[in-house]
Each structure stands twice: as structure tokens, then as C-alpha cells.
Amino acid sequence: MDGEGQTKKFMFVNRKVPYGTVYALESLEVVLISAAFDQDVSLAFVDDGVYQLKNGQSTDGIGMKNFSPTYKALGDYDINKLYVEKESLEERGLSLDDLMELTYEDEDDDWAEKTSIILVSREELAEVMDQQDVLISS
């Protein structure tokens, strides 16, 4: 997969809260651009990055646009591997039930709707990261 023009595995590691800085929004924009170039794109949500997928986000009063609905469009860009670190959720008192429902349609399974969120342990996430060609952390 190192040849020119071949698909590379890109993983974007999201560690920051969604608002208060531009990191989360800019990372999401780069993710969408990467997918447009037919790369194999996945995302990891660790540390405070798990808040980026939290249900019911509101930016009322902070003067920033709520971009969380954009995550629901990731499946349309063939971005369907969203790894959420279990320990990061637990350390913040969150569970999968606190996260947005993010899905994609699996063309290999008669367009069945499937979840994009993959709950993994810290150890499992490290193994997935080792399989990537490019890691980008924000």
C-alpha cells in the first residue's frame, strides 16, 4: 500500500472537547477532505474527545456554531469506523447511551443500516492505531 495512488489508512485521533477551541471543528473538516480523496479514513475519540460525540450538544451562549450534526453525515462519506475508547468514556461518567446514534448503510450487506461507533479498550485502540499508515492527532 505504499505505492503512489494507492489507498492509505488515515486515522484522526480526537482528544479535545468540541468547543472552546478550533481543534475539533478543523479536524472534522480535514476528515471530510481526506474522504473526498478516497482514503480509508477512521476516527478515534479518546480523553475529552469523547465529548465530541455526546448527544444533545448546545452552543447557546458561547457564540460558536454547533457542528455536531456533521458527524451524522460521516457515513455518507464512507467514514464508518469511529473508535471510541471505553476507558475515556468511563472516566468521564459516560456510556454509549450518552453518544449520538451514528450509522452508515453497508452496501455489502444489502444497504443494511449499521452503527459506525466501535467501542474499544485502550489496548485494542493501540492495536488499531498500529495498523494505520497515517495518524493525525488533535
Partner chain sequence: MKFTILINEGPYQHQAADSAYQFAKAALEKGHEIFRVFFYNDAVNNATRLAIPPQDDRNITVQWAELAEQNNLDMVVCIAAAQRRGMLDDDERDRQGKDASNIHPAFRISGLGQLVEGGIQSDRLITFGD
Second form
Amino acid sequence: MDGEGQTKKFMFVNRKVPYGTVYALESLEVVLISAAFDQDVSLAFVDDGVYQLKNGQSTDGIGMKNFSPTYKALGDYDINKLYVEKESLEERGLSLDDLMELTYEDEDDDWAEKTSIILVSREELAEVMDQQDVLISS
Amino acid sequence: MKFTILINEGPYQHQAADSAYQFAKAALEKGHEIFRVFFYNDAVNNATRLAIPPQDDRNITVQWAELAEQNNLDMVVCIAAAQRRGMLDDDERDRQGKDASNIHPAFRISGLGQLVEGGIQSDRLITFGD
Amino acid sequence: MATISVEGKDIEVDEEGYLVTLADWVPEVAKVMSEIDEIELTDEHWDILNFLREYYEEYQIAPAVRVLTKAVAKKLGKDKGNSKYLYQLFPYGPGKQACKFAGLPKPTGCV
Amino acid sequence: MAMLHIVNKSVFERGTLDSCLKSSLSGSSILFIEDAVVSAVNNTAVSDKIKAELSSKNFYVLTPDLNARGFTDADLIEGIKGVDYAGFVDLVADNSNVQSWL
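Show the same protein again, this time as the form predicted in complex with its partner chain rather than the form predicted on its own.
In what comes next, the whole complex appears, and the chain from above leads the way.
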């Protein structure tokens, strides 16, 4: 199941607002499964994708499941590289304070709780993307 | 070279499924290997055996089935996405206690792990979607 | 649709015995389901079921078995946080059987 | 080897091309397929934006998609190369990784 011990760099690129389409939810489902394969998994939130991490999501009025709490479980799944693009946040009048707190416990640092969100510029993200083996966009 | 193809859109609504099919065909003609074609999101609807498109246009499900038969393609429909959208094979029909199935036998239902494995085992994973 | 009788009320379950409506869950549901599966629920079982319900409440997913064992080890101790222990309690697997008793959604069998 | 970026949306409908241009390194390749082929046509309101990138990135357009929408290679911005599906396959194989800007 782990692909004969190979480790590849997987990046899931999220560029859509949640709820209007199913892409954010179904992308998150792949991400959770990918955790079982011991790969080097990261997520990117670009353009409207940054809205997926917006805090305070409440779906009571639209009758859909609020899946935003699931992003908080990613740390338990050892997925702790969530790249958020700075320009996309700024264009939308958002800052890190508007996003959910997403953390993981660092096994190599006495289980210290650390943030999973990595704020990057467009240029920095382009470099990170360039180094990936597999980019899955939705 | 080994490719895995990920498709995210249903047939006819969006060109993604057609583009993926043309790409797969061209890759095979050039001697490449298709490790897997993975149908996710609405793309699970590519696998319906009940569609009746007009005779003067392409039949996307049949095209896939023929390509698969000629080239021994592994075509996987995501079980989670399929269940949401009412796509069932005979086994799932029985397991879930439903009264019908609709997945063409050229496709098989399996989990999302098959997509991740495709990414690991292939040289390239290419996505077609909206 | 099949039903199970809980506190004198008929509750709908699917072909595999999972709740059709998650809001129907009360502790007695776990007890009735475990009797059908011929398991006697102990405090040790309840530790896991309560943990699963709390996890689901917080994250809106059932944890993968690997995540469950790690989290149980942290919360209840290493002797309980391993899959052998969990399978002793739930022979059909913590992912399937315990989630069923705890009234969580049916796993899609995704991996 | 560099990265292949695939764009499939009309530049007049969505900002996908902008996102792709801003997030692609120089030396990378950009392929227009499906509705995005209209972005490669010359003398549009966005031609100049693409022309400005031609020196640092390689631009391609999927000719069958271009033809389907009533254009030919003669309508392209100079410097954008037309490829058929076989050429599309080569681009995927010859670049180190591929991202679809959906």
C-alpha cells in the first residue's frame, strides 16, 4: 500500500470557495486518505481557496454539512504543511487572524504544539510547487 | 513513461472527460503506459452504462470501455464519490440493499487510495477538471 | 428498511446495521447494537465509544484507525492505544464496529 | 526540466490565467486547452499581457481545441506554438511535473 517504500512530494492545490461546489470537500477527503501512504503531503490555499480556512463557518442556514472543523484534524494525520498565499489573503481583505487555528504536535520537539499554516508569497509558493512530484488540483 | 489520469468532471457537461480520453488515446498510441484512470467528483458519471446519447455524437462511456478493452486499462471509480451520486456496481447494490446498479463492467469501484497509489506509482499524474 | 428496538422505539438502520439518522443515537443504541453483535459492553468499550463521539463532534470525521490508536494512547495510556487492544474490544474493527455502536457515519471503505 | 502548467478557462471568464502566470517560474511551460485556447488568439484585450511573458516562458495551445472554436494557428499570438494531442503528451512527458489550473 505504501508504493514499495517510495516517498513522493504530493501537493493538493485548493483554489475554490467552499460550499458553492463540492471540490473543497472532496479534495479534503483525498488528503485524509493520502495520509495513510506515508508520503510527503502538503496543501496549498491560493486564490479563493483561502476561504476554505476562514474561521466562523456556519452552515446551519444552508442545510449542508460544515466540514471546516475537519481541517483541524489534519495535524493528527501528520499533515502539517498548509501553505497559504499571502497575496490571495490580502486581495480578499483577510489576514491570518481571519483563519482557523490549525496546529500539530511536533513529535521531534517534545510534542510541542505548532502552527500548520505557512504564510508564503506568490513567488515562494511557485518555488514550492516547482519542487513537487504530484500536484492534485481541484 | 507511466501516466495516471485523474478526471473530475462528468460527461457532456464539461470537456474534461473528452480531453482526458483524447489524451489517454494519444499517450497509448505513443507507446506510453496508462497506469490508471481515476474518476472522481462528478466524473464518476462517466461510468454509467445507462446513458443514451444521440447516435450522431460520441458515447463517452462506450469510448472509455473500448479503449480499456483494447489496452487493458485500469479504470477506477471512487467509491465515496460514486455512493454520493448514486453510482453502484452489482456488489455495491447488494451490499447497500439498493434495487439497481448502473456502472459499466469496464470500470471498477474502489477507494481514493487508488488515486494516491497512482500518484506514487506513475511518472506523471495529470488532472482534467473544471 | 430494517429497524432496531431501542427503549421501546423503532430506530432505522441500514443493511449493515448503521444508523440511518445519526441524531437517533442514545447510549442505549450502542447497547442494543452490541447485543446484536454478541459483545458485552464494558467501561473499556465505553472509553473508546465516548472518545469516538467526542472526536466526531470536534472534527466532523471518524478518525482513521492509526489516528485513533495514537490519540487513545495519549489519552488513556499506551496499553490501550494499540490496534491489538482495540480489536480485542471490537473484533470487526474499531473503524467499522465501534463507529457503528457510537453512531458515527458509515466508513466508505476508502483506502 | 521544468514544470508544465495547463489552463483550461477563457481568460475573459475567470482569473485562472493570471493565477497561473503569477505562480509559474520563468522557464516553465504553459499550455492552453479547452476554452482557454481563446486566450492565445492575437489582437485581444489580453494579448499584450501574454506577449510580455513570452520571453521567459513557453506558451502552447492545443490546436484541435483551437480549431473547434473557429480559429487556426494563423490567429495565434506570434510565439505561441500549436500542438496536437501527441504534442500534449510530449509536453507532459518532457516536463518534470504538471499542474492543472482548474
